[in-house]
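Okay, so here's just one chain, in structure tokens, the form predicted on its own.
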Amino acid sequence: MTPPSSWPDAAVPIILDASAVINLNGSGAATEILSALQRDFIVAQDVYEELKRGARNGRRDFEALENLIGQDVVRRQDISAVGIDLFEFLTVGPSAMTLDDGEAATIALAFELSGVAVIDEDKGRRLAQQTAAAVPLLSSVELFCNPIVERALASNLADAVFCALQQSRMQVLSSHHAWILELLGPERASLCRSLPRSVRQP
């Protein structure tokens, strides 16, 4: 059973956040779900950069956007005056009111060109939702559970979900719990602890 989603119009772009590139990552296949979509993806240029102090820390998130990007199936941009007051906006004040860089510039490229941000953060998606209440937003796993991703990995499907929860600890929206299960099963899902307790012992 595929849960409902809000998927755009193919002609809207998608804007990743950070977690969405670590969780694509995460999955070992991330090229062959973002080509299956088809949709311009779109990386801010602090994602990327902070994907790439990442890699001073070891990790090796960067040099996989590196190689997406280089198979045109990512593609980065800066934020331009058109989305900068808004990120400000999401970056400077109380902690409780702001966020990192690389999630404020996903949400404010989003806003600047009327795109979709992948958000799985609770804070990220709550101030988004109270600053730029017209970006719709997307969570990670609604990148595995489009019906054109179910198609094209076919049987590898739950395989890379399962990879995704356990490498990078992809978080799921509880719309999705029924999902998740019904995929990998109740013995796999309870290996997964980004997973809550109530998914993971049913």
The other form holds:
Amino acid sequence: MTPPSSWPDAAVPIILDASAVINLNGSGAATEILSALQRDFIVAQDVYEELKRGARNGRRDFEALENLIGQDVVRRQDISAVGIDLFEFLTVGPSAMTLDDGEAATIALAFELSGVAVIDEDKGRRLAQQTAAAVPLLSSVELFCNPIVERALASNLADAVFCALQQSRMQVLSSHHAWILELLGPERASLCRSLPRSVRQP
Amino acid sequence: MNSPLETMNAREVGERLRIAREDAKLKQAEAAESIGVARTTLVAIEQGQRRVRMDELRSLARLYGKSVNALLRQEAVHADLLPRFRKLGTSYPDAVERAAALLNHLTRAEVELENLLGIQRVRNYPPERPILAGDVCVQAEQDALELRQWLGLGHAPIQDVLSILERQLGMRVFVRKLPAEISGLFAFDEGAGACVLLNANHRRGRRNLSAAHEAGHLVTRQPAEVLDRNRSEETREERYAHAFSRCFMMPARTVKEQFQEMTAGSKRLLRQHVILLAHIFSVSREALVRRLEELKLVRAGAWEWFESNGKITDEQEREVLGDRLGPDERAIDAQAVVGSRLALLASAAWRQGLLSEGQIAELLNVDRVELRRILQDAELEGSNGDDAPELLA
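Switching from the form predicted on its own: structure of the form predicted together with its partner chain?
And the full complex, kicking off with our chain again.
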């Protein structure tokens, strides 16, 4: 069962938030997934900087992102004058109405490039819809449950999703709970703390 | 649409940038050079005489290792406790500088989360008692007893002094792992209030005395102080706080009464006496014996005698106290990357959509996956589990 998804045309760039990069890295299959999808995957410079700061604390996500960039499956780009106003609106102001720089830059860059932003968090998705309603959104799980990825990873898909849930504690939107449960089965799903209790203990 | 940056008070923006630059230990000239402006321009920006442009702001934020959002979200707290420590006039080692930075960081995070969640910390600070001329130890004993009366503690031993500081006085108390030579730090800020950082690596009894020592600084309204083993020349303020902690934790009358009761029928001070009395007063064995010496209940040099005659060991303590020796909850809490209270506040802010994952990760200085673990562990119900009973108040 494939959940509803809003995949754009092949030419549309896809902007990955730090959360999506971390989830892909956690899956152990980032290169396979992104290569199979054959899209223009971009990380905003602010996301790159955030993961770079994380590397100082011993995280491996920056190294993994550098590998993805080295393999030409992801590229990085800074926002320009076109997206800077949106970035400002998303970073300066009341806490409840702002995001961190990486999340804001992901939305601003998607707006600037007429691309799609991959964002998991409720707050990020809500503010993206409020400030840049024209920017389509995807979630990390939708990178995994795309039919192209399902075919490419075949029997390894469940392991990749399980690893993303376990290693990166990937957040899953409620619209994808049923897909996750069907893919992993109740036993493995019960081991994933990032899933709500209703999914872990159906 | 009005630019949010332009609607912010330029002086406030400049002040936040100055604090961030100083946190990053950068000179104005270095910061100015990195964004390609003259030093005088940066000075004007920091003084609010010239508005910073968004491109300059992003460059400065990167240089300072912060996000634009952490610098300029409305509720971000920019309490700057560090100058208070620098003004102490002592040349502190890096370890103290790092500990002061940690206290600063924890205070900022807690205040911002409390403000966001509408939590009003009740301050119930005792009347100020400036240090007067004369014997500071005599004044400390009077002030400690006065504080006990003011708190309604009477002369009874105190089991959990940290909770008294937090709940009854409204002080901010953090317990984290610090280098062995640092027992605690105290800072008083009008906005954040009285803030204390104690060493989780120290045993509970010693930590309790450090907490009482910092309460002594609150009584005299010291702006900041470091309780540091390496400080050779104690100030009057430090001598006061040391005496205050002893008298607050071990009031003379109660110690004498407990001592008399405990040692009835014995002609010598035995190890089990020390262990039991230290346990009753929740202080270290050494502090207890030294207090007995001070009160002339045993001869001077009693502690040194134990030290040179096989010491009083932890194993002996376990034998004497058995099940009474409960777990050191604060030390256990300090094992976690983020303390349980901050974790719960962060979890609540995240659940209510007040802060995003990225904002909290930066606020708490943890990486995203660690944060997810913290948020999810703080909610045993799971990230979306919301069928738990509702709170009525």
